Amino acid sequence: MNYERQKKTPLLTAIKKYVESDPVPFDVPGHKMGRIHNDLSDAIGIDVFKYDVNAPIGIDNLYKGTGVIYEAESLMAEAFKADKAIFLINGTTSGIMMMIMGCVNSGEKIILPRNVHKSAINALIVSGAIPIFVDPEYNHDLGIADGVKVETYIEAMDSNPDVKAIFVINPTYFGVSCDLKRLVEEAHKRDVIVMVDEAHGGHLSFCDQLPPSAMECNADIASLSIHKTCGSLTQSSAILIKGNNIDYTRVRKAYTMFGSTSPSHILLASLDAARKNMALHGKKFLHNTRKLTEYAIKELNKINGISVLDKSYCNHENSGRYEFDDTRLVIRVDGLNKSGFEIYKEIRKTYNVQLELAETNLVLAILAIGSTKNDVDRLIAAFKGLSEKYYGTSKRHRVPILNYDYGDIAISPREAYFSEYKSIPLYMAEGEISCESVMIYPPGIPILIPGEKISKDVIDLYKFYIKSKGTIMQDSEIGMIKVVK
């Protein structure tokens, strides 16, 4: 990596130069560089509005860049060990849809883990690609999905020799990676494209103590959330491409289909700035983050009723738990005789600590380059308080037995989505074919997808999440479901 080049921020610099020139704005947006004050400008300052420009001369075009945006994307590719990069301002959600639309035709097969994000399911609906689902390993004790075994992918590829691509999550929401390097090698032997959802792995390229990134493993294309762990603004992400297996022009074409013609230049500039920061200081940042994580794990594990996953969780070579990103604190809390959902709410209400998400027996806390020791100390103090309140109480938290046995795919997601439907109570829908997705947010992983038969296990999961007051996302009102008529 050329560190002198990485000191540049071509897009941010061009926007700053434009603002400092004090132009007379007869273009959009209508606030005219912050001349109209409102409650938001009073709260965050007028300078944000000044930098909220549209596409003036000299700022380049996001969808056909030849100037500062093109240069900024080239710097992003170099910093993240890719050949090409594409800036995204609608999150990795849009990146996943663009990857699938840009690589897989209608009727072509793609192998995906069943615990994919909803964006992958939406991409199947739009593209008409045919999914071949493979099961990740499930930890029923913790209530989470891990990675997919390499052997499981190999078996699916060999059973479907006409498959066009495989889709991999690296890492999962809970920090688990499969042996991605070996999987890429096996896929490329079979001329299969490897696309990677790296929403939670944007930082992996900058620390050799963490699982390797998709680009380091020679995957063909990946979408990663720079905002989640690398310091850009929320909703800013990137697509990375490596090698010659991807039709870059076609991916760009899909990009123009899903992107706004009025992209936020503030989000784009935040990508430029975050890339520079990670390129120059990422190793130091992540060294400090991992030191904080080590400290947090050590102290949290001293607390009665609390235990935290560490790298020993992923020492199984022939499994979907090959490596672990230990900047994520996966904290088991059922020893406090409370569910993860209850702890998630109480720790925010009582201690003003905002966690990432809750599951049946655990909560997730994410450390990143902006985390501080004071943050970690407050987290530790909060759990000490919760332990003093709940550990050893006579009321036991009942651990539900949840089976993640999803129904078979009866018809393609696209066919189901556009089918005539009827609405019925979900608890009466066993054996019916769903016309919609049902998911728990966060993280947005569907427990039911269009085209899938509704199983008793899925109904039981649904009932459990309603009882736990989880956030359920679906088209129908809660308790109802659209099924093929």
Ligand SMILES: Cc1ncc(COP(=O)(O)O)c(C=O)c1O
Given for the second form:
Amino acid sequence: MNYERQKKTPLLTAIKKYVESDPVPFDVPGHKMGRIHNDLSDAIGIDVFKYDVNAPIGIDNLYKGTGVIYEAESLMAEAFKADKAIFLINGTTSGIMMMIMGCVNSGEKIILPRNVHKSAINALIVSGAIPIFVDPEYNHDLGIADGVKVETYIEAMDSNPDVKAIFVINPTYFGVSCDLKRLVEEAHKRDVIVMVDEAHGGHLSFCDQLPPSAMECNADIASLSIHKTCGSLTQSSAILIKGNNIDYTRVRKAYTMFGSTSPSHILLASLDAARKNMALHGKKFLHNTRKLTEYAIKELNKINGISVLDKSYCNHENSGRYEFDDTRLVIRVDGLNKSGFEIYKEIRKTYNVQLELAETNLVLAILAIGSTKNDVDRLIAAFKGLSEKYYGTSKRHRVPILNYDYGDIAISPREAYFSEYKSIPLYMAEGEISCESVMIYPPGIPILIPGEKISKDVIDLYKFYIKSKGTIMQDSEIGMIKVVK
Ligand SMILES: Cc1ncc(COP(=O)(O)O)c(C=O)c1O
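Please move on to the form predicted together with the named molecule, as the form predicted alone is already shown.
Next comes the full complex, and the chain you just saw is listed first.
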């Protein structure tokens, strides 16, 4: 990496220069570089509005960059060990749509884990690609899905020799990766494209102690939520491409279908700035973050009723649990006789500590380059307080045994989505084919997808999430489902 070049921020610098030149804005947006105030500009300052420019001369075009955006994307590619990068302003959600739309034709097969993010399901509906789902390894004790075994992917590729691509999550929301390097080798031996959902892995290529990144493993294409772990603004992500297996122009074309023609240049500039920071200081930042998590794990594990996953959770050869990103604190809380959902709410209400998400038996706290020792100390203090209150109390929290036996895919997600349908109560829908997705938030993983037969286990899971007041997202009102007529 050329450190001198990485000191540049071509896009941010061009915007700054434009703002400082005091132009007369007869273009959109209508706030005219903050000339009119509103409650938001009063709250966060007028400078944000000044920098909120649309497409003035000299700022380049996101969809056909030849100037400063092109240069900023090239710098990102270099910093993240890729050949090409594409800036995104609608998160990895849009990146996943682009990867699938840009690489797989209607009727072509793609192998995906069943616990994919909803954007992958939506991409199947839009593209008409045919999914071959593989099961991740489930940890029923913790109630989470981990990675998919390399052998499971190999079996699926060998049973479907006409498969075009595999889709891999690296790492999962809970920090778990499979042996991606070996998986890429096996896929490439079979001429299969490897696309990676790296929403939670933006930081991986800056630290040797973490699982390797998609680009380090020679995957063909990946989408990274730079905003989640590398310090850019929410919604800003990037696609990375390596090698010659990907039709770059086609991926770009897919982008123009979904992207706004008025992309936020504040988000784009935040990518430029975050890339510079990671390129120059990422190693040091992550060293500090890992020291903080090491400290947090040690202290939290001393508290009665809770335990935290560490690297020993993974390191299993031939397993979906091969490597672990220990900047995630996966905190098991059922020893407090409370569910993760209850702890998630109470820790915010009583201690003003906002966690990332809750599951039945655990909560997830994400540390990243912005985390501080003071924040970690407050987290530890909050758990000490909760432990004093709940550990050893007689009120037992009953943890349901959750099964993940999803039904078979009966027809393609696209066919199901556009089928004639009838609406029935979900409790009575066993054996019917769903026309819609049902998602629980967070993390936005579908428990039901269009084209899938509705199993009894999924109905039980749905009932459980209703009872535990999880946020359920579906087209129909809660309790109902659209099924193929
Ligand atoms: C596994 C996974 N993939 C993709 C996404 C979407 O990323 P973004 O929020 O950047 O759109 C998420 C979001 O949380 C996710 O958890």
